[in-house]
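For reference, the chain that follows is the form predicted on its own, supplied as structure tokens.
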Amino acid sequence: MDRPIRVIVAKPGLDGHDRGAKVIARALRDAGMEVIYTGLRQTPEQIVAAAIQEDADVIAMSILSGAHNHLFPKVVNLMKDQGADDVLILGGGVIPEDDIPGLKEAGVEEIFTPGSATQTIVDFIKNNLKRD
């Protein structure tokens, strides 16, 4: 495919920070990826509208709050709902070492805790992602 890389970089719930989301798609830009940002306090349904609209390849979401086993399961579901189900979904933010398996299990296809490098997201994008 020409284009590069369309990313949705995302905030569910009732996160107020942001900084590492940021971080984040700052280093997605950087590595040639088109990058949106939706903002702070993003429900499921206005993420997944984003995704389609934008026909993002990749969604990454970030969260703090600890509603990351409901909110991150209804994107995937969502999107299967909207037929998108070739996206990649990515989560990150401080999730529990335990609640990763049953993240991954719902659709998430990785999880990227506080301390993750930069170089390891992009190169998870790009070993990932499914495109023609």
The other form holds:
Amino acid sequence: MDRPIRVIVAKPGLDGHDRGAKVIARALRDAGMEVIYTGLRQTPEQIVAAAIQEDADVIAMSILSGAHNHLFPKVVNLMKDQGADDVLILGGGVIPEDDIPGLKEAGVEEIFTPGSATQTIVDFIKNNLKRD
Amino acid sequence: MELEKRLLDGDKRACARLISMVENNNKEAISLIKKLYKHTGNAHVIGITGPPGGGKSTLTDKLVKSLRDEGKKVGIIAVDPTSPFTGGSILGDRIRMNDLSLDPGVFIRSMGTRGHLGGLSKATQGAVKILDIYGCDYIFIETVGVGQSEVDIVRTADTVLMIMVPGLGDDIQAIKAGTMEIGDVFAVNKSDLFGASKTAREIKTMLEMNHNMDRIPPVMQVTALKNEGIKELLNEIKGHMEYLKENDRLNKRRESNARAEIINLIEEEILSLILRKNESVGVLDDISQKVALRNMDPYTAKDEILRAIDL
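For comparison with the form predicted on its own, produce the structure of the form predicted together with its partner chain.
Complete assembly follows, chain above in first position.
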């Protein structure tokens, strides 16, 4: 691809800890991507609106509050409602192992838990984009 | 063409996709602009510029909310720097405008400069045209945080709003050439801080020294975070458009902007032509090495490279 990959990095829900999201944002920047950082306490509707207007290739969300089972699938469904199913949706944060299969089934393509190497995330994005 | 119809119908996804296509120099998007160009020019294009952290995004947020109260449709292009080393960027202007994300009458787009100097990205002007066709009444362009010489915005906007903050230097800073010369309206933001009225006074004094102006730009004190002075500032911005509409000033300004845009497009095309021709034969690498080793001077190098395209 001869254009920068555009990624929305977002913190859905009521969760004030964005160190992880900022580390990811920085790593993706250093991998040559355009990272649109939307900040804390975003509703799924706001995240989807940003992804649509920014014509993002990827939505990467981080949650540490425990609300992932509710918020991640909601973003996936809102994107589908918009007819935007060519966007790669990723989740990260403190997510129990047991919840991961359900989230993937709901349409979150991959979940990255604490300890994931940033290079793994960069490679995953580059290899799994849903459009040219 | 489907995208064209959707854009004219005000579809946000189509608008977003077309801006990406313009950024990536896509032929289909360019031909759409060619076809619909005659329908552009209705929007009031407002450039917002000033130092990093001066409050450009926050102030844009407040100005746009005020325009939304009047029912106007608004587009925002927010430019942030691209890394010269990796080509990546962190575009963070949306953080200050999250309330506007869901407003159906607002379209916000972040752009990386992608190597372009001067405070905007190469595709900013194309994106403005897409938003104009999309039907925006007002288009805000927020530049990267500027230093002293990023003045591209004056060639792109109808009105330049220069945002200053207290505490960035004395009155000598205010009389230097460059960014201080391009403001049509000045706003001293964070006016709840100590020294704000002194800053405003210094800017006013600087502006009044210029006797060649038939209009002295107003200097407004605002505090964006507290929503203070926003209505008054918006009135001055609108007042500048009224001023432009008198005596054919708007057309003259747009004519000189068009001239600059055309020259830019030609420069880009010639440069990419030269680089394409040279890259294919590896000449540029070769010559750069020679110049670095002092086996050739840069002027001769330039002559050699230009010879490759028979200018």
